[in-house]
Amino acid sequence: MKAVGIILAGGGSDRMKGLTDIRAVAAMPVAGAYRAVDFALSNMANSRINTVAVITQYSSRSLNEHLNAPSWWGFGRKQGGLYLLNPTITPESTNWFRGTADALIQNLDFIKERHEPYVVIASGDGVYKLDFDDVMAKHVESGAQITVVCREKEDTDSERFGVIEVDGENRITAWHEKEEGAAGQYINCGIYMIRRLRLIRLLEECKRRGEYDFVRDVLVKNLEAERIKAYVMDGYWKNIASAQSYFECNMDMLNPALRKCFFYDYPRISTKVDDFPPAKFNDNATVRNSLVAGGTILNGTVENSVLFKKVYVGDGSHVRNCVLLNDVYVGDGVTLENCIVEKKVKIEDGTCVIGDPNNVTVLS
């Protein structure tokens, strides 16, 4: 595909209830063995985008370690590759990335040195499956100068996402950025396609104005000057940048049809694989409708839950509707419901925590 990919993966989130204290949202574990960034990265690789840059900033160590072997996503080639772009202090720039547009502006040299005619920009905190070849075909066919990937709006979306209105030709006519009760048919999924030279021009104009946000200062300000059109995606999409949406996304992965779509149906979502022994289910263990990753040892009861790598669940413990991250230790006689447990947390014997499924409890 004649495009270079850029994944914006540099942010944390106050809505994550502390889960991003040690990692960026894009590095959050999903579905037992994957990371959020795997979805954007795999979608690009599966669409034959051979060169992808991941722009990182906030708490980037976990993300950098995950991406240190690009061959897992098929980027071990002589041409193209996977690039990690971190903030760099230079005589021309003494700031960290001050926004999404600024992250691109500070990496304009990378964009200018590419030869691909198009750029695909995607957020690293979305869980979805998308064929960028189809986005490209619709982009060219519609005569759009910028294409924004969207999905139909739900009742609770307007506070967290940009809500857009379109005309009969899917041209975006109004954009309401995170406004409560905003009118509009669709929400912005944080995925954009644009010609590389046009992107360079718009970013240079943004830099001259001293502005930093890609949506507000590049897209919204150019709704009339540019032909910005919506591409409406089908299928599953979830932004995980809040603790509740992260919890719901992992619970959604208990659906066999959704797992089949992502991880078995070609083209699949790929990830870096760790070498752990298979999960061990001892004689007193009971497991129902759960995902259990390698290295886990179970003695208690686990229902409707996602357990990541090297989790231990003790005798007589009950774990229901929970997400347990790597290396969690659950002692004996513990009851956990509707919880997310941060990695390496030890739950003492006899602990009982029952959270609200609509306002998940985070234990860290």
Given for the second form:
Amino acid sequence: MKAVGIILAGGGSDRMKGLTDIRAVAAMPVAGAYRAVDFALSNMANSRINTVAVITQYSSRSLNEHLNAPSWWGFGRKQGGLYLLNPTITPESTNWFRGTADALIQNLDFIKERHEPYVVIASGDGVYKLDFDDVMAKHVESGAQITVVCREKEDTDSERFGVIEVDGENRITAWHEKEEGAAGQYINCGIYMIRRLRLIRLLEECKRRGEYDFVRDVLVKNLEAERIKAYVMDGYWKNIASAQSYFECNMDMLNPALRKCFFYDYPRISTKVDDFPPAKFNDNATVRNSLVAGGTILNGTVENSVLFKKVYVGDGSHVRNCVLLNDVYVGDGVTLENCIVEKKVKIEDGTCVIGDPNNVTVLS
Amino acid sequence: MVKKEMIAMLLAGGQGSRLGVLTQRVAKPAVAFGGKYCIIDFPLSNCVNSDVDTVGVLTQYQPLQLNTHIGIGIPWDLDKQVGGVTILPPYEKSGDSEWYTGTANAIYQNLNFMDSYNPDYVLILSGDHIYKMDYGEMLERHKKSGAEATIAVMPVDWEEAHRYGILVTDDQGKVTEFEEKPANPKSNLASMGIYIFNYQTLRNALTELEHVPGCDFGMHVIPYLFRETGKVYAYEFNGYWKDVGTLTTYWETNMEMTDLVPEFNLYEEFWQIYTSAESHAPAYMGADAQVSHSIIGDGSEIEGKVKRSVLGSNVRVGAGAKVIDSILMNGAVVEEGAVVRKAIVADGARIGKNARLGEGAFEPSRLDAKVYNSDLVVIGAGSVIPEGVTIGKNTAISGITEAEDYPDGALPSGGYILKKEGKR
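Having displayed the form predicted alone, please output the structure of the form predicted together with the partner chain.
Starting with the chain above, the whole complex follows.
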């Protein structure tokens, strides 16, 4: 593949109800066994992008730990590799990354040292499957200078995403960043393709002007100067931005077609594998419409839920519409509904928490 | 010069013929166990957990799946700059070339491999037992006792002792007598087939015995060293250890894993067992699934009922299907409405819609009464069972079978169907 990948994974979110206190959004566990960043990373690896940099900043320990063995995604070879770019103090700068463009600007030397003609930039919080070969083919065919991966707008999207208007040739003519009721057919998925030398030039201009944000300062300001085109992806795409969207994304994985797409159809989404024994169902376990990861031991009733690794559910407990992260211990006689339970949390015997399905409760 | 204190040689070349069609296309050490593992994962994991980082794996019978599983040893951290895991198949030599004719002969043919690590001690293991054991502790005892060879033994029930190779020892653990399957045993310490030798002693013995046909550790090398040196010691092991060499013990040992608190507990952090796992996805239980007293591997999708069973990775159990008292290995498929009772279904086998396995009453096997002597239905890897057929107890099926292979839509108890081709 003629592109180098850059994954922007440096952010937390204040709408995650504390779930990102201990990890970046890109490190959020998804679908019982994966992390959000696995999707962008696997898509790149599956498109034979050999060199990928993950830019981290916010609460990066968990993410670094997840990425410590690049071979799970097929990196760590003589050709290419997986690079973790953390904020660093240099003689020039003692700043943190002040925005997405600034994060790239502070790593310009990494970008300059590549030999691949293109760069794919993707955020680490998207859950989707995308063939970057196809994005590149369309990029070249359409004569775009920058390609922005988009999808059709849904009703509630305007305030959460960048809304994009295009002309008859899919050239982006207007961009409304998180404006309620904005016009436009598409929303921005936060995935971009651009020639590497052009990216370097645009970033250097930003640097001169003291600008930090990729969408605002590189894309929106250049809608006229550059041919920026939309690539419309179909299929599932969700970004993890709030506790509610995170919850919904996990619940979506109860859909068999989606699991087939992500986890069984080649090429698959990969993740770091842990050595846990298979899930164990004891005599009184009742488990319906739920995902159950390795190392889990179940005694009670579990319905419409996603259970991550090494979860324990005690006797006579009822877990419904819940997401239980790694190492959660649910004692006996517990009732949990519409909850996300943070990893390693112990729920004492007899606890009852019933959340609102439209505004889930986070137990941490 | 490269120097390893102790290296391990893992004998993984046997067919394990008492596992019947389960080992028709794979060597016994590559047979699945416990919903995720292969039998060989236990000795390999024991090695790394015991700081033994150099392991030669001797293969001969049907090695493809075993080779694929082991690869370059990554899951066990056995991909090393110096040492690690090396697959040792038999090879052609100038002059007399032969297959591995016995356990000790196989080791003898790999003296050059062992020499290259210049070890003080060699640990001999076999790839057909389920256990967790610290070989480092055994080595300490070996050194302390001044033994030339140490044999791991475990106490067995006195009534069972006549089935084993029995060692009689003095109070220092020094072996004073061997009894092979004795009618009236003097001791209940059974050999586990795990040995530590001083390397030079072993090297000399193997060279001395090179012309013995089918040279075997238990039959030739140990008696030879006992005679020549008198310094053969027993190391008593009191943990969990199961030989899974027969269909019944294989099935029972798997079933024990589903107990509330299994005697052999894989859920504790200490002494992890590693394996080469293909699937990452969690298991999924459908809206009408009923799963109890079972373990279910990653990536399996269950719509039907599963009770007292061990399911591997990526297994599918369709709606209305029932799986009871059974083992389904990786990738097995049980289609809608099928009933699987007391069966072992090997990797990738497919049970057609509404087929019924394990019906009727026990009949002696018409294939091999030594191998098939229980109620178990045994389905080989990649086999296909057509829709709607009925299969009796104590049966064996291998290969892609079709409706015409089942007169009156049934294979009666004690029967078998062996076809050449399995699905890939």
